[in-house]
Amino acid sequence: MENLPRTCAPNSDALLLDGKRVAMHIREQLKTRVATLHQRGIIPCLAVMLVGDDSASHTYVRTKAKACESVGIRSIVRHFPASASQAALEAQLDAWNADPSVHGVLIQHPVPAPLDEAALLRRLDPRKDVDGITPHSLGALVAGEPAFGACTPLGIIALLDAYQLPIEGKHAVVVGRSVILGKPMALMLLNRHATVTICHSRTRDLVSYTRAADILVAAVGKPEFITGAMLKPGAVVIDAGYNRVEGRTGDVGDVAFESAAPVASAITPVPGGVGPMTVAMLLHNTVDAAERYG
């Protein structure tokens, strides 16, 4: 990406990774394709499934609605009760499915239990997956098939290459195995021709991964759990997760910012890493549905 600027991290040399930077960037370069597709008739339009009163939930829901309008593209939000009936959210998708003008369908994690998230996925239409979490689309990405990849392990490749920074070759650990984040993003650092070792919670010696890792994604979901002696120096540190934490303001990673970045070559801050970069991915793979389908 040309003159991107590259700035330090506080207290340490190690390269600031502004993912709010490089998603603006993105954003910027979709409302021209976005224009292009409202001259040929096609308004891309981005359509999401909230299930339930996850105040999370609605609030990545009002700010994924909010990028929708900043690039173009249409969204529709139809929120259901947690007391919904399985079939009423089947109903919706296969709605959505069957009609033309919209292109993308986003089923907002997590849906409540005892309803049934990973039949919802099944469900969806493939083409309309830019969620990028559907077995198929999952499937595809193990075969190096063309699909929606997903969104924020996506996103972190595009940090990486908004950055120069190399993949292929290098040792990636990725600390967290979910099937929206630690699955995929390992599939994708391995189809870069990266080494890949996934940790977990049943990972006996994690440190001796995580020292031995030239990129380093965090994903496990707990507060700072990544320290700056867990970490190989001149590691590039990609902090993937949100907490909160109870008596401390905003939100904190699963990387422990100050002690790590005095360690690492390159490190992603929370906020204003990973989080963009997810939701310019959304976008991403909506205007991509509507050209390929539109």
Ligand code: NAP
The other form holds:
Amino acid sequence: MENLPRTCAPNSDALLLDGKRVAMHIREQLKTRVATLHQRGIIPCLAVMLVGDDSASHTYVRTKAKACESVGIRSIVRHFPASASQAALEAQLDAWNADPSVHGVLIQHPVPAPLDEAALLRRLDPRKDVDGITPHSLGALVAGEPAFGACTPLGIIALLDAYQLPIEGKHAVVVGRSVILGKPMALMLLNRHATVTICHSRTRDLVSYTRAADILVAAVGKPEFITGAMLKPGAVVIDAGYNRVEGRTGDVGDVAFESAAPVASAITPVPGGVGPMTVAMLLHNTVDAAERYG
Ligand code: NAP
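Given the form predicted alone, corresponding form predicted together with the ligand:
Zooming out: every chain and molecule, the one shown earlier first.
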């Protein structure tokens, strides 16, 4: 990206990876592509399935719908109560799968138990999986075949690229192995020729791995879990976490920013780092879907 200001994190020399700014730039570019689609009579459309009353999920869905609107993507949100039947959810998915005016479908995670979220994901048409987390899309990532990438790791790669931070040949350590984040992150870094280590809750001597990381991705879901003392000097530190902490306003990342920034060469803030990139990638995938299959 041209003209990207290079600002340092407070009280350190580390480059602040400004996801908010990069995401805004991506959204501006998407507006042009959406305008071209509109001229062809195609209105890109994202359909969102929201089940239950999880307040964070409702907030995320509102944010995504607003973001769609801002670039000219139509969004449909269908809210089901937690008491809805699996059959009702599947019928809605079948309808969206068959509807040519719907280009992308997002099943907001988590779908409350005993409903079967995995079965819903398996049912979704891979051509509409703009969240990139169905078994089909993840399998394609393993095979190195084209498919929609999971939005958060895709956003992290886009952020590293925007700042021209090299990936090839680097030792990348991903802390976390969830299906939506840690695993696809590791695969995307591997596909970009990093040497990748994946750590998880049963990793022994975690610090010996984190201290060896040129690129450290924190995807743990534990506030300020990664501290400066766990980092190699000069590491690029990506904080994918956002956690609600009682008594603190706003979201708290998985990295203790104040101790990590003086050790890192580049670091993402929370908020304003990975979060806006995730939303930008959802829009990007939806526009891609409309261009490919619209
Ligand atoms: P998750 O499904 O709970 O996975 C957490 C991972 O961290 C698991 O693989 C777990 O290991 C590992 N872990 C837990 N404790 C550990 C420890 N002590 N040492 C090493 N690894 C440990 O969470 P997620 O959905 O991947 O999300 C992770 C974070 O990213 C959360 O803060 C979430 O809010 C955030 N997130 C952000 C975005 C965004 O748009 N920015 C999107 C999605 C998620 P095991 O597998 O062994 O249990």
